[in-house]
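One chain comes next, on its own, written as structure tokens: the form predicted on its own.
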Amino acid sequence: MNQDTLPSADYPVAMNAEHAAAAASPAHTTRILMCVPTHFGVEYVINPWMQGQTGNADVSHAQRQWDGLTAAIGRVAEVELVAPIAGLPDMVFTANAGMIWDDAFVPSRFRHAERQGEEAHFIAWFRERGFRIVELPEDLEFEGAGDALYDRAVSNRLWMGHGHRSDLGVAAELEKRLPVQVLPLRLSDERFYHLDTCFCPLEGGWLLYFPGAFDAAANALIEANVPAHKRIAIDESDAVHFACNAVNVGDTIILNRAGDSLKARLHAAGFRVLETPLDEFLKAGGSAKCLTLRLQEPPRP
């Protein structure tokens, strides 16, 4: 596949020229939650990805591989940034602030007490902003959209996972509050602890996902929703870069890292695909998706 190169900071993102053109397009609709890395960090251990890499992120590099990732986003996109706050370096994040239906918003619950000093900064901006704050009981932990992503062939989906960082009790929570249905899908494997390391729904009905991430009865339940030939189930080295921790906009596909085949793949379903370093987010655990939260939700195929 062709490709020419976007430059961004000092790290350039690997760009089809056909998407090139189609971008210079001024018209932006989808709007995209991010937060500047300024006190980003690995400082502590919660996720397998953070094991060894304790005091080991380089916050310049970082800050370079984020503005290289939101000048790729800011091609297809609005970026709008929630402010940084000193000792939550996992803020950048922002797939974690909660989940969104319309003006709603739906606040996580931390499971780990290192994250949850950021509920009450995401509560605060969303409620500026004249959202509707939509409480889950206290008992329960929710992740997100790091743990619940919206179908995009049926609006009223949406994909929930559970096992790791959030409970299967909030998917009923979610069906009482929202006019949402809940797919509830049990991740097996530790190293994909939110549903959007391993799954991500794109535009069109077609599904990118690591089935080696879920148990039986969440993959049959993914083959039960998704037709096979709109399911692009990637091997395990794509899956250990985070080539589901996309972010998706249209025909494009921006991601940390995909192997030329999966990338093959997506370009024969009607994608572009963007590539843009993300290594020094994975020490923690994330990646693309991770660093993003859509405030228009749900889709409306």
Given for the second form:
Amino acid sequence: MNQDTLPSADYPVAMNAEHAAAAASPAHTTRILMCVPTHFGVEYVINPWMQGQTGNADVSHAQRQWDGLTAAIGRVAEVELVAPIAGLPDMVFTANAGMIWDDAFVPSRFRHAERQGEEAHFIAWFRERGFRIVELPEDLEFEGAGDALYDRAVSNRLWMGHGHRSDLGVAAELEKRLPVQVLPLRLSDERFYHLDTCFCPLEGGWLLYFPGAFDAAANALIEANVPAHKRIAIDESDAVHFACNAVNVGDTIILNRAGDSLKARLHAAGFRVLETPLDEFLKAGGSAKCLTLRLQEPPRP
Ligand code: ARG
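What would you give as the form predicted together with ligand ARG, now that the form predicted on its own is on the page?
Below: every chain and molecule of the assembly, starting with the one above.
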């Protein structure tokens, strides 16, 4: 982690010997983009979680929770930062900046006007760092790594959520521009409006997901492509705490909250789970994974 660019704080997640060893290992080169929540807030309603929350987010509490998440991620990855911009309260959700394939950056085309102002800032950040900007047709909506998630076991396989924020037509346009195979999944529950709110491919080919967020065809596609013993299907009580909105690096999974039985299933699959409270961000409809963007994609074997 680049200590120069991170705010200092007393991080709530205790560091044990295992964490310290992981942090010190040179093998951890995963880079993750985040955005300090200086200008975060719930200032409009574009998803069901934001309903009734306008003006309710506490920025200093959000900052402490974000510091906790950043500290947890910093143990297993290097955090990079994009500058926050006043008037763009959802810019903290860097997952929605766009999607990456090697040195190509496909910028999002946000569905809602409230977020469209983020596009130019994210494009500038990636352009300055030498990424090629690969544009989608202007008439298509696409919300980046909120809806486009690489399978972590099958190379160049990209799962894409559509139905709320991203258009199904993006699937073919991505396949034209990048060497990816896109598996589109229709989202059917408006609470789970981005794929990363209900679906999380994990290391080793495991899949953490909430089947209730998908239509029948999408569930059939998931079942046809991920073997039953690798599917960790969660119930609604975990899903509404954004348990699928998890950051997975190596054998570490970082998330807002998971029930004991889900944690036991993740442990049995070989993962350690770090819970870090993010309820200020849940008021805006986001959690751990939404607050991050992996900068080296697709996953390398
Ligand atoms: N308020 C934001 C929106 O509705 C939350 C975005 C959450 N991001 C995500 N990748 N799920 O656009």
